[in-house]
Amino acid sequence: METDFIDKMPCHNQQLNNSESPEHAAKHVRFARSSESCQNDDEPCENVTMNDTQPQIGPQLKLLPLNDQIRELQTIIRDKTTSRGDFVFCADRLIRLVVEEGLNQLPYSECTVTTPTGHKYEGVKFEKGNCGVSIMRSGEAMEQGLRDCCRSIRIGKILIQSDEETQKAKVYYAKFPPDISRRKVLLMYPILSTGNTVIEAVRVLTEHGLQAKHIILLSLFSTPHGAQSIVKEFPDITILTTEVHAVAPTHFGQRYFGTD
């Protein structure tokens, strides 16, 4: 099983032929079909592309540039036959990519440093005052990816569950840095299905004085409805994800923590 998985990964070292065959030259990954192609197809279209979704949701929605590497990670995570070890490995890789892009959304200032050879180098540095907030439990899967990029970053937590009687999202626990209202927040929740959990989490953050425009929501997968619901409720928020699709891998938390 382990050998088979390694053979699938694009980073596996293989001997390449110097002369590219026509078969290799014609290789292209088929990404999500456009709405136009779906209209000419008898099969139902479940895939939603960025071109279809962004006009409906707006510039608040940002997708990672899609490439073969990201597409394969998405495929392995969605595959029901994937082992838990492979699932966690690929999920961590995708999380890291989302976190890195999320950091690009944070404010920075220009600075000048001196190199070991004595030369001046014009660079940038991130401004202080950033923190992470994970929505328990699945959001905790993204904490290590954030710490790998920002070792000393502070991370708050929110626990939200559905009320057994009303089925509405209810906050059971919330703990943030005391100065959360003055920070830029990376809100972590891997799967946006209905958007209700995130909406409640953002509502709690705004009740603590944080403005929605200072929140960057990091997720791996989103449905169109989930993203639309969040933006409708909080138009100033930024949503960063890798894919918008009608079917979200809602099994993510159970598979990642081994409780399925």
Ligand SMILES: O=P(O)(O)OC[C@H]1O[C@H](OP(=O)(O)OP(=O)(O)O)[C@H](O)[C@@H]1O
The other form holds:
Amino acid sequence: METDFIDKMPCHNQQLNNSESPEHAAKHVRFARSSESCQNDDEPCENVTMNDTQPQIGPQLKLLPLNDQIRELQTIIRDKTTSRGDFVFCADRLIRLVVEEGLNQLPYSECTVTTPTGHKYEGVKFEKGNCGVSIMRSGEAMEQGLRDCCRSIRIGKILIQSDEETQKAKVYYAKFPPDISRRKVLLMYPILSTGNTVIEAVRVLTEHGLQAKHIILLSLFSTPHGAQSIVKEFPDITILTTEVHAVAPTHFGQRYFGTD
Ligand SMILES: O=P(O)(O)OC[C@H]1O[C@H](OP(=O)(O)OP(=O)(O)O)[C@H](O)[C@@H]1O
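Structure of the form predicted in complex with this ligand, please, following the form predicted on its own?
What follows is the whole complex; the chain from before opens it.
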């Protein structure tokens, strides 16, 4: 049935694991319990699954569907024994998956093409009028993944630094395409911890005339608090991520760029 099919599509706030076999669902539970915050099997795990977070955070938060491939990439990124080469390789793979799903959230229009055999094919084409914005520096790690999918996409940049004591974020630099207020923006930042960096970035974008409803935030890991704070400040934003967990891998930028 068509409705059933739509329900199983990724990133539409559906309870994606509901359709799984009990064996597969159990496998995911086991993976979730083996995550960073779980010391032993008797302790409650802090891993927050999609089903748990959706009612608290709202439909603005879209998680990539959990599968073993994504869990492995998350695990390697979190593992302190991972070499830098493996870290960057796996981070780039996870980034690519998020970017691909981010592009899925943008508008497409219907079109007809002619095949080499002369047949008409009813397809879709990507609408123009999008751009990327990366938050320096770890957001820059996501730029290549976006360029690999959209060769000539414009990419703006924002530099935001957080005060280590107060965690207050300050904007140092911002450069966007001149017509950014008329575009849909893929805002790139891999780790949402307090959410302050992204909140400040979105504030700058809105000061340039962009509406939050035209922003899709691409991230890899988020804390529940980070996502909640962003949604509270900008209820029209869309957040795409692979995991909501109480402990975010905040070493990401240092490991990715080799400054650890
Ligand atoms: O959601 P927030 O609390 O604002 O934090 C988001 C990220 O920013 C910090 O990284 P850092 O300052 O090292 O920035 P960088 O990774 O971009 O270099 C922090 O370690 C998180 O990874």
